[in-house]
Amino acid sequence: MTTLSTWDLAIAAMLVLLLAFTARDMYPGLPRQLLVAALRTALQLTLIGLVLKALFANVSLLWVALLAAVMLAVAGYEVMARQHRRFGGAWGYGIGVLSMFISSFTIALFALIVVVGHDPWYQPQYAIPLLGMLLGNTMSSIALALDRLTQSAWEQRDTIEARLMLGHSTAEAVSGIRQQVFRSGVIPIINAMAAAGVVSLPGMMTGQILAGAPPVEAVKYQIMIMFLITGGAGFGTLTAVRLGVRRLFDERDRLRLDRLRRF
């Protein structure tokens, strides 16, 4: 595997700087967002690299669990921050965290214990990257779905309330919205599976090949990861939509858009 120097990374970073400079007049707010995101990427990945180096040298279930909890907490915040209208109070944060915990953590444990079967099952070399990929993709799907759910409920509030007045249940009143919301959450994963190997080479497979792994073995791992991500994103989105729909109504089946906050 070819070792990259700091100068190599600096050359790659020049592309981000060039993009920010080019877009400064057309999109005044974009350059700052690009530069902040690039800086966060460099700092966060450097930090996690140092943390993983320490974890690899001292394998401990406690430290792996602690890092996993931090990853989940940050992912929950990112889900909340990406929504134009979100639920107020603890629900705005809790729906994303609970949905990702139920889906991503369960599937990660299943994969580590049953599919990978490494001893110990919490080996950081496998546990942290696997959980990270599951959380990252599930986070994006849940954020898209919840944002679409709250926005659609706000825009179609008159239609929903009219259906409730006609005697429809809450599930029937939002059935069309719920279908579209779930589709918006999982369509990126479906597109990724449909294009894998034909349009694009997924990241994990590419990384393993660059590291010198046999292509066929890299393909096997990538297929496993794609299926796990699909399960995590799908079940996570289902859970988030179910919780979100429940939160939109009170115990008397009244639409409660006052529970939403605009940001």
Given for the second form:
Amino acid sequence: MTTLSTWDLAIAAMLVLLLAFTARDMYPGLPRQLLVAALRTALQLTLIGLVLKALFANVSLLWVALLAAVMLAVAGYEVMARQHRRFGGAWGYGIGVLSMFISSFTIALFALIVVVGHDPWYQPQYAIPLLGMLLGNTMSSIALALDRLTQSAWEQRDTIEARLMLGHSTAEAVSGIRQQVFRSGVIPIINAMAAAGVVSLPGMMTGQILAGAPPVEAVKYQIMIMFLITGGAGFGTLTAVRLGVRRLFDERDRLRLDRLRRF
Amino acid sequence: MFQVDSLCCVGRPPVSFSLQAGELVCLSGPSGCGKTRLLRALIDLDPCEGTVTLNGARRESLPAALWRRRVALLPAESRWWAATVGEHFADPGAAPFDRLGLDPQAAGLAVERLSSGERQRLALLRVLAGRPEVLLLDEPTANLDAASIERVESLISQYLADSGAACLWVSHDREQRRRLCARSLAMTAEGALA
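Next up, can you give the form predicted together with the partner chain of this protein, since the form predicted on its own came first?
Below is the entire complex, every chain and molecule, led by the chain shown above.
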């Protein structure tokens, strides 16, 4: 595998700088956001590179679990931060974390033990990238779905209450919203599966090929990952929407938008 | 039959009154005094202290959705979630559209092409289709012409006579209150019932 020098990365970074410079008039806030995000990418990835290096050197379930917990905590924060209106209190953070934990962690465990079957199952070379890919995609789907759920409930509060007034159940009152919200969460995954290999060459497979793996083996891994991601994002979105809808109403079926905070 | 005892929402004085079977009582009061909030509290859509009973059954003793089918509120502005009128009715064929001067085939109409007066009348039929035992009407004739007002008044009077349901009718029109209600409740600007 051809390795990259710092100079190679600097050349790629020039592209980001060029974009920030070009767009500075059209989107005044963009250059700063771009630079911060680019810096975060460089720093975070360097850091995780070092962490993985240490982790690979001494394989231990405890360290793998610890890193997984940190990843989940950060993903929970990201889900929360991407919401325009979010649930107040611990719920704003808890719904995302719980949904991701239930879906991503269960599926990652299942994949490691049953599908990959490496010994030990928590071998960090497998466990961490697998969980990372699952978490990343599940996070996007859940964030999208929760954001749309709270936003739609806010915008359509009069219609929701009109249905409650007619004696409809809370599930009936949000049935239309729920459908759209779930759809918005899983559509990116469906699109990714539909375009895989034809329009886009997925990142993991590309990485394996770049690293010298036989293409057919890389493809098999990619297919597995795509299915796992679909399950993770799908079940994660289902859980998050279910919890979110439950939190939107109280025990007397009242729409409780006072539980949302605006950001 | 419908009994409200010291119903007390946050920051408002307690309210007590009762409605007899078949009775039509009007409610008036200056804008913003809390009439709509009172109606919302009665159907348990806003959290409030106090007891509300229907034929002796407290609202807490029934599932919220069931309570709201028996004690139904017609809000001042109607909301529609499906494309056609009929989709909002469990049995569109049974709704007496013609009684309110509407197209007998109104079930097939697209909601977005209706006028506000048509929506208001259709919303009333939609509420009545649930056969509520207590009817809470928030200015049901505010946007209607004289002929429609007469039809609405006669339809509701007949519904109350047939079903024995009670009705609380919010109206700003003194003539209408005189015409309809033997008994009237007046709400003060602070939200107390006089």
